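Next up: a single chain in structure tokens, the form predicted alone.
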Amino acid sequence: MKITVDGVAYEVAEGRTILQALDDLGLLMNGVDVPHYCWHPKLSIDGSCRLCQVEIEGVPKLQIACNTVVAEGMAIHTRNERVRKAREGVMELLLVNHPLDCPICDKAGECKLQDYAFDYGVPHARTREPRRAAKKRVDLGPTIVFDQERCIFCRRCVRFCREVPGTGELGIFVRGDRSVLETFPGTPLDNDYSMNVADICPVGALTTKDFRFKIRVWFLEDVPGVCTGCANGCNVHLGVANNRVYRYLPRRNDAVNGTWICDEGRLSYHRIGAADRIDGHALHGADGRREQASLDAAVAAAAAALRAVIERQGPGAIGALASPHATNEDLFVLRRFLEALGSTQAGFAVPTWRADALLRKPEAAANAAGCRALGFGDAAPLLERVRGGAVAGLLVLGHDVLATAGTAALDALRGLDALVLADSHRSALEGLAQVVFATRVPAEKLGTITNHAGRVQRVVPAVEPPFEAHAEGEIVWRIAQALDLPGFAGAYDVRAISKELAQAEDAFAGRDLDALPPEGAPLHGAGVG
């Protein structure tokens, strides 16, 4: 059906409200400004804040855009004098009790009350009565702190807990000017998605304990990325300053995560700068001593160890364990490495965690689907061949095999003649490997990953590691060059590798780094995602 907004005609879907229709068109607060607090695109309609009032021709009273369904020929006005005065009245009411504590409020810089007070409010307050007393720094649960005096009762958080995780810990108690947001007695705010309430709180009443007072938000650069905590691949903004990631915020992608992210995935950014990162390449001598090494020295040592196995038992005795944390490009280079050798000894292992019906998927790694799409199978048969002596040299990406096979994997790998490890975090595998390469995590490199549903998404470097580290693909590329394997001439170029992958694999056609849209695209034949 057709409607007009401020004199401009638009075609919208039947049954949508005015705000929904504008959101569908990508115009809401992006060309057509209808300020709102209580409305959220992924929650039920509340209609409590009254800020989204608009004028509709033929209707005597102003209407709230969040709960008014569009009709054929509807003529809507969002910026005339009548609407402007209504917004001023709502803003004046909301600011009766809300403190103007922007200099100390952690939401300052991304607070809708601050923004809307500037854009739509009045410059002077008329109230003379003291502001009502309210509680400060209320501990609502393990993740969230509540500053009660800032709450404007939009009830987004209440609806979120009822409608998304279904836990319903929060409610509005008492009525009128004594209304207060609280948890139900004996029920702390404690669910797997609790920190989303801080994202959707428009005024800084709810803040996360993890980010509270770490840094002012205007110092942060939001870099688009993907959470790698599990196979869902939720879209996030990485908040970056001083070459450090301070937080993950969910980035809207209706094909992947809507506007949410689980708490555990949100906090997984701590792994980027964790104390147990492998902070340099190293060689493990026969005397048991470990020494730091340059990349060239580590590559030469890895090639020498693998070459010795090849000369003794042939290239078929070389195998590889892929990583579901590596990018598609890293995995494609690893596969080419094996193909150039003439070896079919490969596999990968995937750690698992507690899944749910919302976003959390069983596999606790971002790119297990990419491993499968590129032909890597389960690691168990490879480990059996290692135990049987058919594989004597192994190139291992990551240490995920320890999460699935544990000490049995260590026992199997202990008997190898050559073990080369490329990993980002420390593990028991380090003690077995003759050569250890420090690798980058997805937040530090360029590439693509494939989520559980087959959606290929791009990751870009948000920070630089404070030590020498490289993508797994580049490490494998350099080892292949040292072994004089065909097909590895020139410098490693991830964009060229991505294009070669898209040309070599029909499922990845058009899914290279430069062709992917911001929301990603499904593998051909994936069917969903």
Contents of the next structure:
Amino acid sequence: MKITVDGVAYEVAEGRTILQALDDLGLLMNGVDVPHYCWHPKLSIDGSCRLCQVEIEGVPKLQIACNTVVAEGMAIHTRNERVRKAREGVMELLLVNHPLDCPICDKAGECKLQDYAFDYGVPHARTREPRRAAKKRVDLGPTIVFDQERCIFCRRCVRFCREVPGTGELGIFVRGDRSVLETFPGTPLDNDYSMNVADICPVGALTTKDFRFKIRVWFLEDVPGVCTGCANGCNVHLGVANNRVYRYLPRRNDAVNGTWICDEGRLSYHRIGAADRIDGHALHGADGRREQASLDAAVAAAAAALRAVIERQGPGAIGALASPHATNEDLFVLRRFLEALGSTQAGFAVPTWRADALLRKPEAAANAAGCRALGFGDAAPLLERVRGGAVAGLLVLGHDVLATAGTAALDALRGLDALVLADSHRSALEGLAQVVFATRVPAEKLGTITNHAGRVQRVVPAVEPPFEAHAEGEIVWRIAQALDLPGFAGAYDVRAISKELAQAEDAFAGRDLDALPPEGAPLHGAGVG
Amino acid sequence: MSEHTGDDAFATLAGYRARGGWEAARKALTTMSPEQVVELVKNAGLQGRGGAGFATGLKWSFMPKGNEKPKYLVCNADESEPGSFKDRLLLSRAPHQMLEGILIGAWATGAEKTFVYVRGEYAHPADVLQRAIDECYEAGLLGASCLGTGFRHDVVVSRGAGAYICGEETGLLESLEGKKGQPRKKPPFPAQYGAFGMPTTVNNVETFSHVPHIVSRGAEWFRGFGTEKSPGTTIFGVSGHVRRPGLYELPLGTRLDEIVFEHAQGPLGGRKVKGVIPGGASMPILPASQLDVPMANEFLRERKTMLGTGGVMVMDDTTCMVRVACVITYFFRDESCGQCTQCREGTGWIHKIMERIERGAGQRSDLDLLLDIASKMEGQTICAFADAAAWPVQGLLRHFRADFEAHVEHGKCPFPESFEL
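Having gone through the form predicted alone, I am curious about the other one (the form predicted together with its partner chain); can you provide its structure?
And the full complex, kicking off with our chain again.
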């Protein structure tokens, strides 16, 4: 149906409210400003903040845009004097009791009360009354701290807990201006998605213990990325400053994660700068001595070790374990490496974790689907062939095989003549490898990954590793060059690789780095994920 | 309606039947179709007596037809408006009259159950009502086959926990469902999505109590009372500085000065009337000079006030209107559910300013600020509570600004004889 907003005609779906319709069009706060606190696109409508009032021609009273369903020919005004006055009124009332502690509030810089006060607030406070006193730094549970006096009672957090994880720990107690947000007695805010309440809190009332007071948000650059904690591939913003990731915030993608991420995924950013990162390429002597090495030296050593196996047992004795954390491009290079070598000895292992019906998928790695799409099967048969001696040289990307096969994998790999490991974090596998390459994590590289439902999404480098590390694809590429394998001429170029992948694999057609839309796109034949 | 409420037996089934009770319900259920009953109530022009004054027959007609979902009636007996106490009388002295009205309403709307939501503090009326309901079940007036007609209707008493906002129909529904009493946003309206998600009509105790008389005596008889636009009688609850406070059933349109000076016999001790709130604490006050107004909304509206619940509150010339404002704003601040920004913050802010003025620390600019805050609350929230909180402030400042200015000028309350806060 057709509506007009501030005189401009739009086509909108029937049955949508004004805010939903504007959101569908991508216009909300992006061309058409209808400020709002209680409304959230993924929560039930509350209609209580009263900030989203608009004028509708033919309707005497201003109406709230969040709960007013569009009708054919509806003419909506969002910025006339009457609407502006109403917004001004709401803002003034909201600030009657809200503390003016922006200088010490962790939400300053991304606080909707601050933003809207700037846009719609009155320039001078008219209240002489003392502000409401309330509790400070209330510990709501393992992840969230609550500054009670900053709460504006939008009830987003209450509805979130009821409607998304379904745990319902929060409620608004008492009445009037003595209302307080609290947890139900004996029920701390403790669920797998609890930290989302800090994201949706429009003010600084709810903050995460993890991020609170770490850095002022205006120093952060939000880099679009993907959480690699599990196969869902939730979209995130990586908050980056000083070449360090300070937080993940969910990035809206209705086809993947809506506007949420799980707490464990959110905190997985700590893995990026973790102390157990492999912080450089290294050669391991037979005596167990570890020696730092340049990329060239490590590549030469890896090529030599693999070449010795090839010369002794032929290329079929070389195998590879792919990593479900690697990008599609990394995996494509690995596959091409094996094809050039003439080996079919490949597989991958993917760790699992506790899944749920919301976002968390059973596979605790971002690109298991990419491994499958590119032809990598289960690692178990390959490990059997290693045990049987048919495979004597192995190129291992990541140590996921330990998470699935455990010590059995270690025992099997102990007998290898050549073990080359490219990994980002330390593990027991590192001690077995002759050559260890430090790899980048997805937050440090460019490429694509494929989520559980076959949606291909882009990752871009948000930070640089503070040590020499490379993408798995580049390492494999360099080893292939050192082995003089055909098809690896020139420098490693991830964009070119991505294009070649899209041309080589029908499922990936049009899914290369430069062609992917921000929300990603499903593999052909994979359905919409 | 209130004729026999002085008779203790009227609260019992036998006493009520002795006065012709339950014959109207028999007539409706055995000789009239539901549509005819709705039409009759529409023709009578009965308006809701809970405060909003919406046309009852029209409201009943909003209930969806058919039996896809169970339909409910709710009797709003959460009488909490300061100055209003008429429902208490009807519940405790004439419960069968109300129950008979409920059964007729149920027949008209096809409702299978009525929830009577009784204010928590009305313990005695609730007990009396429950006894009456038990009598009805025993006598076959309620239950599987009401009056032997095969029409099933059940009545359940639900007791509130004592929150004014639970008298607002959707706040009531939330509370009835066991949730915190907070009004629901509309749409959907209760006729589509009411109690427990089912189509529901909510009527006041007095509204139901009128219905048997309309069915017995007809629409024209009912229209013989009151004004053309506001037919019938209502029970005015008169309180405050009068010799004979109490409940008076009078035709709508009875002049306010007649109620105050004739029925309630005017102020005590030779005092003069200073102001009268005509319809409960949420309605704007009228000064003594404007009491010549017929008590019906079409006339009261011209004087920027409303009939509300008919709770007439009389104040004599010893009264400090700033103290009145403090008391009223304290009540609304305390009872605001806190859901909507304007109401939650506005009621609190206004009360704090009122207290400051009463303490003598007010400023002249505070008076315009109060009006400005009230205007920002009015008409902008989920329910009419914010309006109810804003209107008395506007009324008091409109007619008694001098009291407020005197506080500001003298830095103290100039009415030492007024009631203590």
